[in-house]
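One chain comes next, on its own, written as C-alpha cells: the form predicted alone.
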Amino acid sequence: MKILKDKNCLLTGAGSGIGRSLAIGLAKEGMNLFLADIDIKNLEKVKEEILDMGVKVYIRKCDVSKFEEINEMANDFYQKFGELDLLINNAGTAGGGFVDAIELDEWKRVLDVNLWSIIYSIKVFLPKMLERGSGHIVNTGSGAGIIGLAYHPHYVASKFAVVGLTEALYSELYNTGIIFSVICPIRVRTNIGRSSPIDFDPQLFTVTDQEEIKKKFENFKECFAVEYFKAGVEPAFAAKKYIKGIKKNRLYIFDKRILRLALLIKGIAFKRGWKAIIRKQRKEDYAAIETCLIKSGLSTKEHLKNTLGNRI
C-alpha cells in the first residue's frame, strides 16, 4: 500500500506505546483512522492529538479477547468509512516468569489477548476484504516469535503463533489482492511490561510476608522495565519503521535489522548458530531479573543460586 493518504484503517491497541505512535504517524501520511482500546481515556488523548491533522478521527472501546466487541467494533467501523483498506492487528499484552508458575488462567489471559483477538478479527474482517479483493491487514507479532525467549513462555508461544499465521495467510491468499505483514518488535520503551503480571514461585523470596511482598514486587516490575528495555527504541521511532515497512508491502516488518540475522542464522545454522543466541539471550534475561529482584529486596544472590541450581 503504498499511498495511504484518504485511505481508511482499523486500529487496535492505540491508545498507547506502539499503538498511539502508530496512530500519529498514519494520520500525518493522511489515513482516516478508527482507534480501539481497551483504555478510553487513553485513547480519546490520543484522539484529541490528531483532530487537528485533517483527518478523519473515530474512537470505540474495545476489549479484542471478546469476539462479540470486535464484531460490534466492525459494524461501527463499516457505518462510519464503508471501506477498510488497512487492518492492523496490533493490541497485545505481555507477561513473565517462570514456567511452572504460571497459572492456567495467565496461560489464557495471554493467549486471548494476543492470538484469538487476531483470530477473531480476520474472522470478522477478512470475508469483505475477500469479496473485494484489495485490503492490507497487518499483524503485530514480536523478535518473541522469532527467538523463543526463556521466562516469558506464554508470550512467547502467542507470538510465535501470530508469525505462523501471518505467514499462512500469506501463502493462502497469495493471489487475492489482499496484503499481509507481520510486525515483530524486538524491545520497543512502551509500559506494557509495567502493565503486565510477572510470575515466580515464592521460594525466590527471602521476604515472606504477603504485604511487603506486593509492595516490593512493584519496584521490582519498575526496576525489570528499565533494565529489559535500556537498548529498545522508542515507539516513534519504531512505527516509523512500520509505517514505511506497511508502504512497501513487506511480510516481515523489523525496527532492528538484527532480526534479519537471525532468521538467517535460524535457517542455516540451527545447531550451533541459533541455540548459541538462545542461550545467550537467556542469560541476558535472567541477569536482569536477579538484578531487580535483589534491588527490590524481594530476594538475595546466594538464595537465587540456592533455589534455582542448575537452572540459573
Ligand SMILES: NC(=O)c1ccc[n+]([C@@H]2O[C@H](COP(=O)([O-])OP(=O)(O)OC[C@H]3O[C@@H](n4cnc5c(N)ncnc54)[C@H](O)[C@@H]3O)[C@@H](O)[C@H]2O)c1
Contents of the next structure:
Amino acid sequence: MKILKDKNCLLTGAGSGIGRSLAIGLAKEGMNLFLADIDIKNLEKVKEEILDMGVKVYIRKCDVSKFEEINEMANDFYQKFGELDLLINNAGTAGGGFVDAIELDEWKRVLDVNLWSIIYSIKVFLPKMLERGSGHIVNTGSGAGIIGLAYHPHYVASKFAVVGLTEALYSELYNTGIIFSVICPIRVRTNIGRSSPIDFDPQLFTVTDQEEIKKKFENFKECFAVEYFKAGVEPAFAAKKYIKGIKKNRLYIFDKRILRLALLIKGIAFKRGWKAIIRKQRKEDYAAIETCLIKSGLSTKEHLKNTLGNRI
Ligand SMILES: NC(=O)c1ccc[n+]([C@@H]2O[C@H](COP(=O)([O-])OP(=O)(O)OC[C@H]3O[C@@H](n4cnc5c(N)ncnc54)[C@H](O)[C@@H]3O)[C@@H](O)[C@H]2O)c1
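Mind sharing the form predicted together with the ligand? What's above is the form predicted alone.
Now the full complex is given, and it begins with the chain already shown.
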C-alpha cells in the first residue's frame, strides 16, 4: 500500500511492543487507526500518545483467539470506519521450554493466539476486500517462522504456519488487487519474553520448595528476557522498517538482513550450512537458558548436565 495518508487501518496487538510502535508510526503517516488488544489499559495509553496527531483513533478490547470477538470487532469497524484498507494481524504470544515439558493446553494456547486468530481474521475480513478488489493484509510472523529455533516448538509451529499461510494467500489471490505481506521480526525488545510462559521439567531444578521455585522463576524470566534480547532492536526502529516494507508492498518484511541470508543458505547449502546454523542457534539459546537457571539459583551446571545428558 503505497499511500497511507487518510486510509483506514485495523491493527491488533496494538497495546504493546511492535503493535504500539506500528500504531504511532502509521499515525505519523496520516492513517486512521482502529486499534485492538486484549489489554484495554495499554490501548488507552497508546491512544493518548496518538490523539493529537490529527488522525482518527478508536480502540477496542478484543481477544483475537475467539472467532466471535473478531466478528463483533469487524462489525464495529465497518460501522465506524467504512472501508478497510490495511489489516495488520499483529497480536501474538510466545512460549518456551523443553518440548517434553510443554503441555497440550499450552500448545493450544499458542496456536490459538498466533495462528487461529489470523485464520479467523481472514475469514471475517477477506470477503469484503475481495468484493472491493483492494486492501492489504499484513500478518506478523517471525524469524521463528523461517528458522526452526529450539526450545519454542509450539511458537515455531504457529509462526511457520503464519508464513506459509501468507505465501499461500499471496499466490492464490495474486490477481485480485489484494496485497499480502508477512512481517518476520527477530529479537525486538518488547514485553513478549516477560509475558510468556516457559515450561521446564521440575527435575531440572535443584530447588524443591514450590514457593521458592516460584520466586526464583521470576528472576529466571527476567534474566532470560535480558539475555535473549540482548542483540535485539527497539520496537520503534523495527516498526519503521515494517512500515517501509508495507509501503513497498513487500511479501516478506524483515528487520534484519540476516534472515535473507538464512533463506539463501537454506536454499543453496541445505545439507551442511543450514543444519549447522540451526544447531549453532540451539547451542546459543541453551547457553542463555543455562546461564539464567544458574544465576537465578534454580539449578547448577552439574545438575543440568546430569539431568539433560546428551540433550545439551
Ligand atoms: N519481539 C520479538 O522479538 C518478536 C519476534 C518475532 C515475532 N514477534 C511477533 O510480533 C508480534 C507482536 O509481539 P511483541 O513482540 O510486540 O509482543 P508484546 O507482548 O509486546 O505485544 C503483543 C501484544 O499482543 C496482545 N495480545 C496477546 N494475546 C492477545 C489476544 N489473545 N488477543 C488480543 N491481543 C493479544 C498483547 O496484549 C500485547 O499488547 C507477535 O505476533 C509476536 O509473535 C515478536
